[in-house]
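Just one chain follows, in the form predicted on its own, and it is written as structure tokens.
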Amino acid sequence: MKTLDYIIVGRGLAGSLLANELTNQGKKIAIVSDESMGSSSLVAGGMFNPVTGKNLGKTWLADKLFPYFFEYYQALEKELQASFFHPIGVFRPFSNEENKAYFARQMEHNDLYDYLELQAPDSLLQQDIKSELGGLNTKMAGWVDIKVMLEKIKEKLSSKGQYVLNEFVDYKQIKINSERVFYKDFEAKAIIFCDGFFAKNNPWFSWLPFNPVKGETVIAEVENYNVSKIMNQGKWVMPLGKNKVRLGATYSWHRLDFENTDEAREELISKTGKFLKRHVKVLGQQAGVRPSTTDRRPFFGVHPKEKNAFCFNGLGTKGVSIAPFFVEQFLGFLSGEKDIHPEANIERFYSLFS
């Protein structure tokens, strides 16, 4: 029997980077998850945005959010010797003069002046994206390749000892007491469920009230692309380096799966040929599931029953803003220094439990 401090179900976002961060305490861990089953967090579009939607609302907690993931990503680029965090900013080219005028409203309705400027049009992006009026120019924004950041957190992880099972989690076989935790061969003190949407079969946290939702983006190639930053017009493009852009990103919650759709692919082209003045190649589709709540707020803290079972779930639809703050403040939670944010602590649902 192996002995651990903790066991990690889940290596999307939210798993490695708790993973990553007890290793730098120089906890054992070991971290289970089985990729053949499809990951969000490999597909996702990693996007962050401090203003979404047509009305141009704040992300929640944006002002304490941004400035520390800023940071976080960073120094974990530094950390893990890797290049993952672009922070190229969001452009949205007005559609017609009444969006315009409408967005230069609710900019100074909301007070969003230290996120947002108005941008005049340029002649040279005129070439590629349809903005004769210009547009909105989103600072403190851009993406995060969640792919490549994740992949290097496992090659740390294994090469400081650390446990990466690539394999089912048998929720079966997972036994808790009040003192230890157990699953197969390795024995710990708790046990932290990151398992995004399988959560759904996870006996312990199932009853929370997820909203999971279905995303598609397309890869594609676009001749002579010279866009810097993210183009979005209700779908968006964003740029990949040597002529590659991904389209994003669909929402659906009725097919719950991994499959791509043919009309997910068609409306992604067809929304953002709106605006993209180019001809798009598709080289690729991707499909995932996210981890959305009921009431828009990420799941962290410790089961009702057992007291070393903990839930760190329910990043939804921006995770890359919201994981390394509460990673943070979930640390210390675990160690009893810190308090779970209210409307992030699973406590909110209690009453659900039975």
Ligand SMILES: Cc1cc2nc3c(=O)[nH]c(=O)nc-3n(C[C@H](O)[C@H](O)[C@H](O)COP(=O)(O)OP(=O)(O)OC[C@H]3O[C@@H](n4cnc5c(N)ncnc54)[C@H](O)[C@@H]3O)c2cc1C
Second form
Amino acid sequence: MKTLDYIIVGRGLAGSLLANELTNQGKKIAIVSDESMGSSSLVAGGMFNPVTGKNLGKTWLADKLFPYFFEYYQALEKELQASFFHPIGVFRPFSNEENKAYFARQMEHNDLYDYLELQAPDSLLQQDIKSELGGLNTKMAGWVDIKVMLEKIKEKLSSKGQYVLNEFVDYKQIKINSERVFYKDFEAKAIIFCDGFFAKNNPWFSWLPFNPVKGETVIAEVENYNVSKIMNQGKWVMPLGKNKVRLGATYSWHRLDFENTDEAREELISKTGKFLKRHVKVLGQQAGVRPSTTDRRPFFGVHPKEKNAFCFNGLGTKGVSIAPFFVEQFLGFLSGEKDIHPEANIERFYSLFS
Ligand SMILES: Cc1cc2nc3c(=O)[nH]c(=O)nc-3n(C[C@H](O)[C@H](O)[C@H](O)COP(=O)(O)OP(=O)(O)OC[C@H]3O[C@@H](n4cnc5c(N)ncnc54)[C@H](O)[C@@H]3O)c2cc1C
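Now that we've seen the form predicted on its own, could you pull up the form predicted together with this ligand?
Below is the entire complex, every chain and molecule, led by the chain shown above.
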């Protein structure tokens, strides 16, 4: 038997950030994930945006989460000697005079001046984007290249002698008693499930009220594209450099699988075509399922009966913004030093467990 502190199931954003911090604390871990199963993290746009939606709503806990993860990702880039944090800003072109007036009112009403600023029409931008009326610039917005970050974390974990396994975890092979957790030839103090959408099959946590949402994005080439910010008018266009962009994202609650669809591709091209002036050539497409929840708050905490089975899930549509702050809180919870924010703690749903 190999003796560990923690077994982590799932190497997406949730499992990777936790594994990295546990490693920094000197804990011995095994992280097990099946790379052929599909992942939300690997197809995500990775966008962070403190003000979203057509009514300009402030992201939950934005004033806490955003300053926290700006420092966190920048420090992680230095530590891993990689570049994946891109705070390039988001621009929302006004679609018409009514929309312009509404956004101005919402900015005042929701007191968004720390995050938003009005931008006058810019003739250079208008070569690429319909933005004759100007638009709104969102500060503290941008994207994280999750794929690059996760790969770098994986390399670090392996170099530190942690077990990084690419295999399917049959939940029946996990044995939990009041003292220890057993999986194959591993024995650990506790297990942390970071299995995203697949928690629906997890015998310990499938009772949580998930509300998964399928999403698709498209990678495309746009000739002579000179725009440095993410453009957003409901659907977004994210510059990836060298005339490449990502178009995103769709939302579907019905067909929860990892298949690309013609409908999603056509929707993204037609909706971004309302503000993108240049021709788009599709290079690829990706699909995933977001681990969203019915009350749109994450699922962090301990199983109601098994005190060494934990869940770090429910990152929903905003994992990039939510995960860093709560990884720290969750580690404090594991060591008995901190509580989890009541809106994020799965205790709020214990009454659903039978
Ligand atoms: C199209 C799309 C666009 C998105 N855009 C954004 C965005 O712009 N900004 C943002 O913040 N978020 C975005 N998201 C959401 C974001 O992807 C999630 O919030 C976050 O990545 C979820 O991470 P996770 O680690 O919880 O889940 P996942 O990334 O799904 O990871 C779970 C992992 O567990 C593994 N696993 C599960 N069960 C087992 C098992 N039994 N055995 C072995 N392995 C198992 C899976 O293979 C998977 O790798 C988007 C999602 C989609 C689909």
